[in-house]
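In structure tokens, the next block holds one chain alone, the form predicted on its own.
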Amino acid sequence: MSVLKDRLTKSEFVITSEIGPPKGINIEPHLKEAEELKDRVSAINVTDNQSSVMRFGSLATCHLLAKRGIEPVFQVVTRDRNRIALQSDLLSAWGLGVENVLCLTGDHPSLGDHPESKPVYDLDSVQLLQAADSLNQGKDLVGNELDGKPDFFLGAVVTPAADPLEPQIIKMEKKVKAGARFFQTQAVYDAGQFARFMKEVAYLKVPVLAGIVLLKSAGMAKFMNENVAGVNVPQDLIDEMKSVSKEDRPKKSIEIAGRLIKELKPLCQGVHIMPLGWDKYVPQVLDAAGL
């Protein structure tokens, strides 16, 4: 059984993190970073051509993590593959020891390093969940019987700071009906706002892991506020990042992330840490949070 599933089922406070595979074949440093977190987290997400940038494959990386005894979460986006390929990759994932799947739509190719590439989007994230859940039931998306079936622990994403919030809640409800059994959120920086969101979705009775993105600078915070939908970094946190020298930014970022996790812990079932290249600081964030 998936460790992530087991711990969430037991209502334990869960910590997940993530790695982004390299643009090339030098995967070993990323696996070593994951190994350093092995005893601190329940599972590690592997991004799927994050930000529409072509990279080493998520599925292959998940398999390499599983071989090292590290539980992966296979992120799957619908941007790059049609429904046949998506289902085939999911079956392959189970055969390679992957039990957790996070279903996403994925950023448009125009935002990445191959802007001329054609987006697929044959399915959306809700339909991908339906397809994966159907595989769990022993049938493909059109009802054909499978010769052996997987038992994926399926997850999805939600944006707690979206404005308006109602469309997010409606889609979250659809995802639960489609098979989502846990959620990881977009970056959270305002505990009060997150508390209101959690109150609104309590009726769904599904575990939510609050997203923690490490702030690297005040400029990064402002950029996210202006360009990333559903991210709201309060001015006081921006001012905190401004107040320190470049050399002290990692220390301040760790302090802020640790404080946020302490504030969010009573409100949710876990946290999902997205270090965005600052993987080496994740253990210090967990220490700062008392985890």
The other form holds:
Amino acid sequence: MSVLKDRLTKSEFVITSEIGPPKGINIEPHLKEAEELKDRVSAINVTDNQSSVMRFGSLATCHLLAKRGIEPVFQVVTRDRNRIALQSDLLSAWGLGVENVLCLTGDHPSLGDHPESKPVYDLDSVQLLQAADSLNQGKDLVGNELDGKPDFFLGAVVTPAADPLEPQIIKMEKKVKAGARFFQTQAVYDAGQFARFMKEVAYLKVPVLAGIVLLKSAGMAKFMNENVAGVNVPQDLIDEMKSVSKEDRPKKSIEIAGRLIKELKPLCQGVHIMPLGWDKYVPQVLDAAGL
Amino acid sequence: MHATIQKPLKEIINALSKDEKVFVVGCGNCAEKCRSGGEEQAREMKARLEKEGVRVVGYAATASGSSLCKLAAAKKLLLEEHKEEVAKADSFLILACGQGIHTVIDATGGAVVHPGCDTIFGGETVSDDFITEYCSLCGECIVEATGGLCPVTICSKGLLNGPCGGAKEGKCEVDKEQDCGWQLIYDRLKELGKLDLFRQYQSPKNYAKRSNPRSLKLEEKRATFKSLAGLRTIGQDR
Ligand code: SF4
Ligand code: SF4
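What's the form predicted together with its partner chain like, now that we've got the form predicted on its own?
First the chain shown before, then all remaining chains and molecules of the complex.
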């Protein structure tokens, strides 16, 4: 059984992290990264052609992780595959040892490195959850019986700092109804704002893992504020990053993330750490957070 | 309205073989409104091509307000009104949408045609100088659930169940200048007091109704839509 599911069901505080497969076939260093985190996390997400940049596949990476005893969360976006391919890949995933699936829409192809490709979006994330949930019940999307059924633990994403928040919450509710049993969020930096979000969605009674993205510099924070949807780094954190020398940035970043996790811990069921290349600092972040 | 935009002259000329005698055909309806192929643009195209050494035997466009994509109109234009010049032509350069291109093939019994325009979308003429798309001709209209605004078209991903995580300050992730379609739908449903419609699950679209080629057969008081989803007849005596 999925350790992630087991721990969330027991209301334990859960930590997940993620890796992004390479552009090419050199997957080994990425598997090593995951191995280093293995003992500190419940599961590791594998992004699916993240930012619409064509890469080594999420499904294959998940399988390689599972073979090494690392529990994967298979991220599936609806951008690149129609409903036949999505369902088929989900069945294949079960056969390859994948039990956790995170269903997303996926960035538009125009943002990636094949901007001329045909965007698929045959299903949206809610419909993908519905399809995966129906596979769990032994039927495909149109009601045909399956010969043997999977038992996926299904997750989805939400943006707690979206403005306006109401459409996000309505969609989150639809995701829960469609089969989502856990949520991982966009990067959170403002515990107060996150607390208000958690209050609004308490009625959904679904575990939420707050997204943590390590701040690498004040410039990165400013860039995210200007360009990344639903990310809001408060000015005092930007000032804090600015106050240290370049060499001390990782230390400061670890301190900020650790503090943030401590603040978020009473509010939610876990954290999802997206290191974006700073994988080596994740253990120190967890130490700083007392986890 | 079928919106069109002229292809670059170089691309048009590259498609012609040496000494090919061309007749330029325009459309007095959509293409004229898009300034891509009314009579004026057909005349200009003739002059521009001749300047580049292309042999142009004539030009014509259906009358202002009348569509080239009506077979009877195209036949009248090419086989009657411009019969003599058309007889000298090896091929036709069509300044109209893709429907118009095929109408010329039909009207001439299979003549060689060259596209002079790219057909870009079906749109609303918001004003004389602005046309934009609000419908993608999907064959299964679902805007009852979205306050009349089409998520298939105004959301860059055609999402049916609500916004993706990419909207920032009401703008779409693909373009900071472009409104997020789901922001517009949310605002409208809220204003109409119909947010409960947004809460309802929208099942995946039936793309069999968007199959191609589709057709519509018209009889007295009956209309039959044919697609891979089957035949659907609507009429008083159905
Ligand atoms: S739902 Fe389909 S038919 Fe209706 S406006 Fe949108 S594209 Fe057009
Ligand atoms: S930002 Fe809005 S319009 Fe753009 S793809 Fe997402 S939901 Fe659709």
